[in-house]
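Only one chain is given next, in structure tokens, and it is the form predicted on its own.
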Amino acid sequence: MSLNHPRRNENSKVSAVFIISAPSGSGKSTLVSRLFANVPGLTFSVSYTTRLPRGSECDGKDYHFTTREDFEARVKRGEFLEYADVFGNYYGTHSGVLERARGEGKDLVLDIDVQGAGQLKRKLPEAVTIFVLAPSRQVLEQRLRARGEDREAVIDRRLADAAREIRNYENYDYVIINDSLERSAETLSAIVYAERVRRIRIEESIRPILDTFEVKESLR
């Protein structure tokens, strides 16, 4: 069965903002990648950070890597919609990303932590917030260890932070328990499509239908 999903109106200045948060190791990055593969009309907010690149991370694609001095100067100039100090490094969302999304007629997806999500939600109350949760602490720990990126002390710290972060789930509009990648990816895509219908009401599709009724009435 084929589904006619709502399309973004390329001339519209109204863009939905989707904030996705999760403890490290919950599978958020994989779900976001699936979302972009499955849903057209999205753009991703590339955050600024003062941490060093990891593995194959590229500047401008994964993050905008910068110095602590430059980041703090940007904070003073009011350039960030939100920013936070996480594990001793700054992360922030530049204010220009929202205007660029609106100019392109696309919906904006942000991958930010609980602290940053709270800041951004206060500035953009209409933003849609989604929390991704691993099915258990044991599964989360297994995923963190399987990545092979962190020392034991870092894993312990991430697990402790996760215990604090998950208590914020009630502040989010949606919660996805990522016990199945396929099902969770489908759920995330469904949330985006549902919010598009609710927000833009696919006016370009509705208007022609209403016109057919108006023509019929005029012939009476």
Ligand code: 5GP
Second form
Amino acid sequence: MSLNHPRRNENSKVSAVFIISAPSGSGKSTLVSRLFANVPGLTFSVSYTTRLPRGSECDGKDYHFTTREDFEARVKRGEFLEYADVFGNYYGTHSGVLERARGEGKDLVLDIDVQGAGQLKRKLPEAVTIFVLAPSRQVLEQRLRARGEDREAVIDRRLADAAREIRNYENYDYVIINDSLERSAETLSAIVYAERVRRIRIEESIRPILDTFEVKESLR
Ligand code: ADP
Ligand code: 5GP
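Can you swap the form predicted on its own for the form predicted in complex with the ligand?
Okay, now the whole complex, with that chain kicking things off.
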């Protein structure tokens, strides 16, 4: 069955904002790339970071890679909507991302940590927050090992960090327990489609429809 959904509300000036957080290894990157493959009309917020690029990561696509000096100068100039120190590196969301998404007529997806999500939700209360949770600590450990990116000490630290981070699930609107990848990817798409038809987001598309009824009424 294909998901029955209306076209994106082109009249709407305000983009929906989706904030996705998860402890490392929970499957967030995998789910976000599925989301982009499955759902049109989305744009990804490319963050600034002071960490070094990994593997095939591209400057400007995965992150804007920069120095601590440059990052701190941007903080002083008030360029970030939110920023945080994550695992000893700075990460931040540039305030231009919202304007760009709006200009493109797209909804914005942010992959940011629990600290950044908290800061952003205070500034943008209408943002939709989604937390991805591995089904158990054991499964998280298996996934971190299977990914083959981290050394043993790093895996241990990521597991300890996960134990702390998962306590923040209560601050999120949605929690996806990432057991079956297919089901979780479908759930994430469904959240986006459902949020797009919230009444407050489609008010501008509803009014012209109501007007067509009023015209008919006045002709009677
Ligand atoms: P994150 O971005 O949260 O750090 P990744 O997307 O890199 O996590 O996923 C971690 C590892 O787990 C990857 O090897 C990925 O292929 C695998 N993975 C993700 N989701 C699932 C799932 N539902 N079932 C099994 N393996 C998964
Ligand atoms: P990684 O280095 O593995 O790409 O990301 C590490 C963590 O930083 C992840 O939890 C990711 O969600 C988070 N992160 C990425 N960009 C931002 C950002 O702009 N702001 C905040 N607060 N966290 C971010």
